[in-house]
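Only one chain is included here, represented as structure tokens and corresponding to the form predicted on its own.
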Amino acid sequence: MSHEELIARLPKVELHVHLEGTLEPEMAFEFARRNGIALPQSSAEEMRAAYRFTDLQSFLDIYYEACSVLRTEQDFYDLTRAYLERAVADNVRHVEPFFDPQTHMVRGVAYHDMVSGIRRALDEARERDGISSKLIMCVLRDLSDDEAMATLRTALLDAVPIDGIGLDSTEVGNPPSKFIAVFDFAGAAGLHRVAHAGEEGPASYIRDSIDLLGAERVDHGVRCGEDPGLVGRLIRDKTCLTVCPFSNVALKVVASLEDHPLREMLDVGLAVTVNSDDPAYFGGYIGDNYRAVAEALGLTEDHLAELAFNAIVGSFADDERKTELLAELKKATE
């Protein structure tokens, strides 16, 4: 079968997808109206149009204002289930997304309005399409170790459960070792640990976020080859790495999707995923992904089912949803 058609068959599972960032434009307007805010950009086309970044800084100016239109638990329920959708059509079959909190409370919303909107969301979805999920609560890591230890406390006592914190936002200056605590905390209560590492602070950081944040994966971890050591630990302890394409390509990360190292990091055995990270910003979807690395770095029938069984393997789907999708990845390549 052709790649395109091999693609599109395979059970996809999304490890790496902020729910802020699938926040398109006309969407964003949409909720602006309806709660009566004002955007600096007078359109969707002109708002799209300001999606030039020259790094993950000038990036988040733009997200986190139009973050801005996200006030009630109806929007993040429009969001994630507009999101929903979009993985429907990518045969996304299970997905643990990212949400950011401290984001919208510092603007007076409730906790528990975002998290119940997500997680209807997410059960509806689970009911009428048979995407399972994880929810994952993410800490930005700009801001203090005790605001995010309060925001963890408010998930903790909320009656929505979550399934695992992240660490994510401005990388450079702020090291994973000032969130030890809060991780150490997360993790006594039973929680799933992420963190993102290696996309512009250096390998070092995904050590530190192993090693000092208790992390089962690592979110982006491109620059790993920056450590022979550290690659050579990472393939033996088969941790994976959620890495993120066309978020690496706009972020400056790399120069382009032909120099970008996701088939190097393949062949020598990194238990590599692909993801979409911000879609709405950078340019498309998880399958959009697929296709645009198949392409460029000349992958094979054999790296695109390997990227698809490593996002199974390092989900953290229960062991019978894992046998389940890997019957499904199986079926897909025969």
Contents of the next structure:
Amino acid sequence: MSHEELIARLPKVELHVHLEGTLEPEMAFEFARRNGIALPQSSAEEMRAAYRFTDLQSFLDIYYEACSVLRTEQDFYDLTRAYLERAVADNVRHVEPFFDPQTHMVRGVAYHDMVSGIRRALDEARERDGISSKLIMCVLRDLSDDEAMATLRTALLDAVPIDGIGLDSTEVGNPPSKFIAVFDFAGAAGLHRVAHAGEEGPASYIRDSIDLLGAERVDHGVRCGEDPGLVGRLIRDKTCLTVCPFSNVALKVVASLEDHPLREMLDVGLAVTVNSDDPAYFGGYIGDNYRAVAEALGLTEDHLAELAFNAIVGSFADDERKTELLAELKKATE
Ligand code: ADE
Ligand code: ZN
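With the form predicted on its own already on screen, would you show the form predicted in complex with adenine?
Complete assembly follows, chain above in first position.
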């Protein structure tokens, strides 16, 4: 079986995708038109041409600006549905997307509208496409812990439930320790906990996300190699790392795909997964990421199956669903 064929067949689980990061320029223009909002660019081509980043912040500035077109329940439904259609094409079987409510609430969007639109699309996909899901709300680490706590309270009081809390946005200077109370509260309320760490920030942020915030998975985590003791611990504990190769190249976390540590990380036994992060901005969806790393790093069939396995095991799907997905993986690799 060719790598291409194997990748197409693998039952994929996506654990690190920001729904706002799936906003393709054409969709942004459509939402802008129907909501009567002006965008700084005059066409989708011009918007795409502006996607040249020097670091995480240079990306976030553009990403938050584009988010201004998202206003209604229908916008969030359409955004999520469009992502799920891409996911079906990539044989994604389970997904745990992020959304950033604070980005939209400052513009007057009601929390309930966004979470309802997203949930409606996710529930429909379960019925229509057989894709299961868990929904993770991220709080923005460059805003205050009080604002994060207020957002969490809003989420917990809403009729539409979420399954987990995450931590994203500007990493350096906003350490995990800032959000201990928020994550304690989320854990007590029964939410799963994840955090972006070790993308631009130091390896100590990975350690602290686990120790101080109770993070069950680490989003990115690619800088863990700077602390060999931490690597040993992540291997022992089988801590899932949601690695995003295209994102790491686009935001200059690594110099090129060929220089990406993913293969070494797999070979030392880290529970690495492959994800798209913000596919509309970084050049491709999960299948594109799999194909590109397989080629650039010369991954074997075993590596590819291991990536899919790690994502199933590292997901928050219940045991019955994990068993189904593992059976699909076995079949795909026979
Ligand atoms: N928000 C969207 N994508 C992100 C990333 N890669 N890191 C931090 N925050 C983000
Ligand atoms: Zn991310």
